[in-house]
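The chain that follows stands alone, in the form predicted on its own, written as structure tokens.
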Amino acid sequence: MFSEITLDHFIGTAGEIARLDLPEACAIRLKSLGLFEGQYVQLARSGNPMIVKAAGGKIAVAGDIAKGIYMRVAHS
């Protein structure tokens, strides 16, 4: 069973991106990036603006975006 909580309330050290829920402009340039539906994430550092591990780099994401990006979290 899984739930979805957003990136800036995320705890953990990794995990899966479930959905974006961002302007346009800004899920394309995340996507640009290496941030999107499906794609397994690290968090590198947290606070604002928090690092994330994708596609091989790392991105800073500020705290605004981050609540729109939507981790998907495994639940027993």
Second form
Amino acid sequence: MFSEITLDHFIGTAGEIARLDLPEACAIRLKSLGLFEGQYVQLARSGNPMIVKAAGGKIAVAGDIAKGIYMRVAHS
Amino acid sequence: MSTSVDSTESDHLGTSGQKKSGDKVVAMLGNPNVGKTSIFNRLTNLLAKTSNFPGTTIDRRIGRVELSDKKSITLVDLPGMYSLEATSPEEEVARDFVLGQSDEAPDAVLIVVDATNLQRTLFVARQALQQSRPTVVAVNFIEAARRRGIEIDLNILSRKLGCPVVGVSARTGEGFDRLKSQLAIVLAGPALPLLIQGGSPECPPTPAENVLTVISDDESCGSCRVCPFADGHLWAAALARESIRDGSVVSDETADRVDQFLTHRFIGPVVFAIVMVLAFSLVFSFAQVPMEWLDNGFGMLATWVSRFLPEGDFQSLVVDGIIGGVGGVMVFLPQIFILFFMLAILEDSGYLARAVVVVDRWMRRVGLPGQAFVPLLAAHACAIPAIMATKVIENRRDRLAAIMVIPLMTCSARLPVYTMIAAMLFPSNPMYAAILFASAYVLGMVAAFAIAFLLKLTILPGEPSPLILDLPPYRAPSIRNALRYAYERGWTFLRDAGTVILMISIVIWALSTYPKLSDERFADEMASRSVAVEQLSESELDGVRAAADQEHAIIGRLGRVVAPVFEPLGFDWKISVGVMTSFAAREVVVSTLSILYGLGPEPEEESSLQNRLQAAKYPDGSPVFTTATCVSLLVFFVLAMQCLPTQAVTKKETGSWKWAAFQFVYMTMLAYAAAFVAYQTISLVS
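Switching conditions: you have the form predicted on its own, so give me the form predicted together with the partner chain.
Below is the entire complex, every chain and molecule, led by the chain shown above.
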């Protein structure tokens, strides 16, 4: 079983993006930078802005963006 | 201003899309920070021109490259982009150019990718390859990758991409001959077979169609199959893995540790403050000597020209109007050059992006995006390049907010005014003078943030668009590129500001020269003021005459008309004239005051002007420049919008005079109100 949690509340060092719930321009920008549904990301800095590592790069995202990035979490 | 394409460039690549006969056009494309500009600089031997895309204010750099077969091409360096799915005007223009959707289309594309980070930089390369134009891929930083133990199999890469791939190092020049010959081959040869098909999000390529889809089953992710972004990134990741020979993943733990330090909640801001203070002290200390040279140089030029031109209106136009006016702006060139050099070094090193992460939170609170910090920083040299630099801000609301407050930052042109006032208030106390200077800077910054906040609450409602920023890898900055960048910025400043300043200088000169005061009228005026003309020395007489001429001219009459308006700020009519003459360029106030209060047309030294101002008295014998007046004048000049070239750039970048007018009106009102409060408060206290 899986559920979703937004990136700003995500606890852990790495996880998979379940979906993006953001305005189109933001979503396109994130996807261009490699943050798309199904992508595996690592967290390099928490707080606001957060820094995530994905697709060979590091991306800083503001808290408002992190709220629209849903991460997949496994239920134990 | 600079919207038109340089005539020399029009030969190569004009607004009509006409190219110079025989010269094919190659567009350079790639992510930001892949060293595109270094490659461009090396290919064009630093002989490039910067202009705008037709009908826009977006920069493009164009240069000629001599290929190995004696043919030449026109190379266009496009703004860096992560995807052809453009989300900013800058990316849109670049995309339209690559796709041939604008008036002109390139004959070939040169894609630049980063050998130290193939995966990241191949994504946009794939999108460009899907356009089926003749293409060459340059793998930059090949030498840096080798040093880090990354061996890239260029043959595999070339086979998979279906186009020539050349490993290059812009730093050492490795691979450039081969790059040129490959460009010549693809331009001369038949169209390449298309290996990567499809591409638009509306019509994503299916894996079966896509010869280059190298996703293995374990990487496929159901719904992402139809998502072109996921498809592209997974393809890039797989291709990068396949073409790196030893398959080793380079550890970036060190970079992570540096990141943690530089973006730390408490240490980050401290490092930021230290870097900024250091950068600014270097800018000001290095710029001082060349600025003095330039100043003296223009002085010498004026003297030299006056010797050759017969005395009269024409001499005055050339010496006072043109050399004086344009020279007054040119002296700021060293500061602008050094500031942009430092910015380029900081950006190239990767630090600037971390600084944005540090300041983003605070700037957002007042309604400015983190990306506005670089333009705000640049505004300390000059508002003009700073307003141009707001192009990095995608959201129009955010960009407008930044443009509106940028001119509140203390630019170089305010420094002569600050110097003059500091010298008057604290002639023998450099410590207090320094505090006065710092306070003026802080006042400008605080005002900028306060106004940004007010704009957010009123006419520019909404939150700034949230930060999404790619953090580039840390690299040793290239001095060569930084010099080139600073040179280009300096040249743009001269071209744009210089031409407007030239016109303004001529207008101000005319307003302060005509109508002329006849000798009889001068004698009458002197008699009516009981000035014993015959007792004055020749130079004193010249000065008195200059002041009387100015009083009589349109500018002096205007000053007298507006004087009552400025009286509550503690300004006499001469300062009011100074405010009027500096409407177009604030530093003009120093020379206006030196003429109006002067005994000589130009002060020999700053101290002589200071003495004259300190000695200035009202008819009742009270001093003109009291502490209250000095502070009021300083506050006024910190906050007032007195720069016509900036207004012209605001109009150009916002697309309407409405915003330029708004900027002028609000800043003037703010300056007036703040100066009024300062004057009245200090007058009361003392």
